[in-house]
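One chain is shown next in structure tokens, namely the form predicted alone.
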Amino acid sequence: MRPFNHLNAASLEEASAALKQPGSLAMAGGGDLLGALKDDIFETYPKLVVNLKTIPGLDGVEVKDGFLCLGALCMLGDLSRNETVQSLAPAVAEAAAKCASPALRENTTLGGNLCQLPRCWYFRKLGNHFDCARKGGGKCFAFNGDNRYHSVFGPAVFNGCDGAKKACLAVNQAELAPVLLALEAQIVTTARTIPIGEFFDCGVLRSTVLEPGEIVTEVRIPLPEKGTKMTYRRFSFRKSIDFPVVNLALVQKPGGEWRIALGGVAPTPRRAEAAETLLAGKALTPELAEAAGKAAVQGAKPTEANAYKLQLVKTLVKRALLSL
């Protein structure tokens, strides 16, 4: 790695002030940033890395004011084993237990999982070989390149540093994102509370709506009604290490309402609203589960290389529904 300054922040105030300085980046568990620094994927190397793990009080799990509150610095391994999480939001524990590898789960955090940068191989190419749109470059190389793991619902469009419109086909692969979207979570930061559906975004060197100096402190999940059912599913080519090619979460509420959230298929986590509408208030049958799987991919625009993802979604939705 190249040289950079390092700050062990003692408080949110200190960290926030440091992160407002140009050329500064935040680090929690380091699962995302350290790999990026070692591979030298940025055109401009950071001047300062702000360590958030030294800030006390951000790794707790508690029930408060009708919410299950998860500290942003909770380690994924701890989340997977926490009895309160297993009892109130078992899909969260299940998703956390399937992230990365056993060793990495003990060092990577909930906040880091949600805020990670794209895993697209053009974005992550060693030595910044591809100056892609998400790094301020002129284009997304996946459009005419290898896009087998990319979006099947079209690109994200955003303003580049020069004000011109850019497009990106990279997908959001945060393991916890679909679960939290299905559970209607809220993201608490040092500046505001953001509904999970408004938290994820695409832009130059960012995948959330966080402003410079804004830090995620907590994730709040409304306590599920009695009788709520939920499950989590993912597909990857290797059981350990790999990010999900497709993942999803299903929540069935006692009144017959469904929430289905998909990951790995679009630039941001995506609700399968057509499938939710199809299922609402109906008795679940194998035929209905299959139809819901097909409805979940309505509007998809896959390429020849990633069209297989549609069948993955259909199958995972059907199996998840029948498991409930």
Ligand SMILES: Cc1cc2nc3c(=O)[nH]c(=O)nc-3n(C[C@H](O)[C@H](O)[C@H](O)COP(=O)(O)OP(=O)(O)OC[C@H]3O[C@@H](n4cnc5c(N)ncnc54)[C@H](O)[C@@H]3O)c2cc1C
Given for the second form:
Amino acid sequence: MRPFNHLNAASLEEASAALKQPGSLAMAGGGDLLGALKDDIFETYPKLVVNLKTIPGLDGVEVKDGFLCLGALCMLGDLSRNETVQSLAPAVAEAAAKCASPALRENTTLGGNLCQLPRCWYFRKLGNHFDCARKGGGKCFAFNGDNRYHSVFGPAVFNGCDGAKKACLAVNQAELAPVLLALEAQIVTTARTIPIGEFFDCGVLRSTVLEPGEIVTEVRIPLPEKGTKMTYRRFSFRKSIDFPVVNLALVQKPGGEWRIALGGVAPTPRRAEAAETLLAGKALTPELAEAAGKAAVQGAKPTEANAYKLQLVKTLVKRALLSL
Ligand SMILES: Cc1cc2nc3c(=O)[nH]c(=O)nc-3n(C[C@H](O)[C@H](O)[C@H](O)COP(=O)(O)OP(=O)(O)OC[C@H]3O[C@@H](n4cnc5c(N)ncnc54)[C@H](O)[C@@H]3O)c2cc1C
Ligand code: SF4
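Based on the form predicted alone presented above, generate the structure block for the form predicted together with the ligand.
Starting with the chain above, the whole complex follows.
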């Protein structure tokens, strides 16, 4: 670890002002960021790390104005055990309970989970060995390299530091992202309220549309109608301390409408709209569940190395549907 300055922010205003300075980074639990600093993966080391956890009042869970409101500094372990979350949005508690490891869940936050940077192994290689497009470098190493964990729905395209268009095949693997997308959550920041479908993005050293100095303060979930059913599923190679290769959430509304959201398959979390349409208003049968699984991967363009993910999605969708 190289030296950097550290600020225990006392308020959102103080944190936001500090984070507008070039070379500063926000830190909540540090589960994502500290590893990146320790492994020295960035070209430029941050001058200042701004600790958000010292800001009071951002770790509550409450029901307010028709929303289940989750503070951005809620620890994932607390979310998984919270009785209000368990009763109103059980799939959120399920996802929080499956993230990372028991120890990490007690120290890492909801906001940090949603804002984490990609886990692509070129991006994370020690000592910035691959200065790839997502870090401001010239190219993506995954296109002609080992892309077995990468996107099956093509790359994200964004403006690089040199102003030229760049592409990135990394996926968003944030544990809580699909379930919050399926529940049509809103992300409240120090500047605005963003529908979750517009929150995730890809760019140089960012995975969201947040501007410099903008901090996530709360996640608001519209209170699900009585009779709504939901579930969360993930596939990982190891049971604990392993990112999901594929994760997904299903929400069935009492009127027969469905929301299905997938993570780990595309640069940003993705709604499976063809599957939602296929299921709408129909009685669920094993045949329909299988057809919905196939519809969930409609339009996929996998590489030879990551085509296995399509079968994972099909099976997870089918099993999740039949479990409801
Ligand atoms: C061994 C290991 C296993 C892991 N397994 C998983 C897993 O299975 N699933 C998974 O999803 N993650 C996993 N993680 C990644 C990480 O621990 C979690 O995603 C965690 O929830 C990140 O939260 P944090 O509070 O520690 O974020 P931090 O590391 O503090 O921050 C992450 C990023 O978000 C930004 N940020 C943090 N809070 C805010 C905010 N309020 N507003 C704006 N920006 C913010 C930071 O600047 C940073 O860029 C794992 C990590 C490790 C080390
Ligand atoms: S997939 Fe993205 S993060 Fe990985 S090497 Fe390519 S540009 Fe970098």
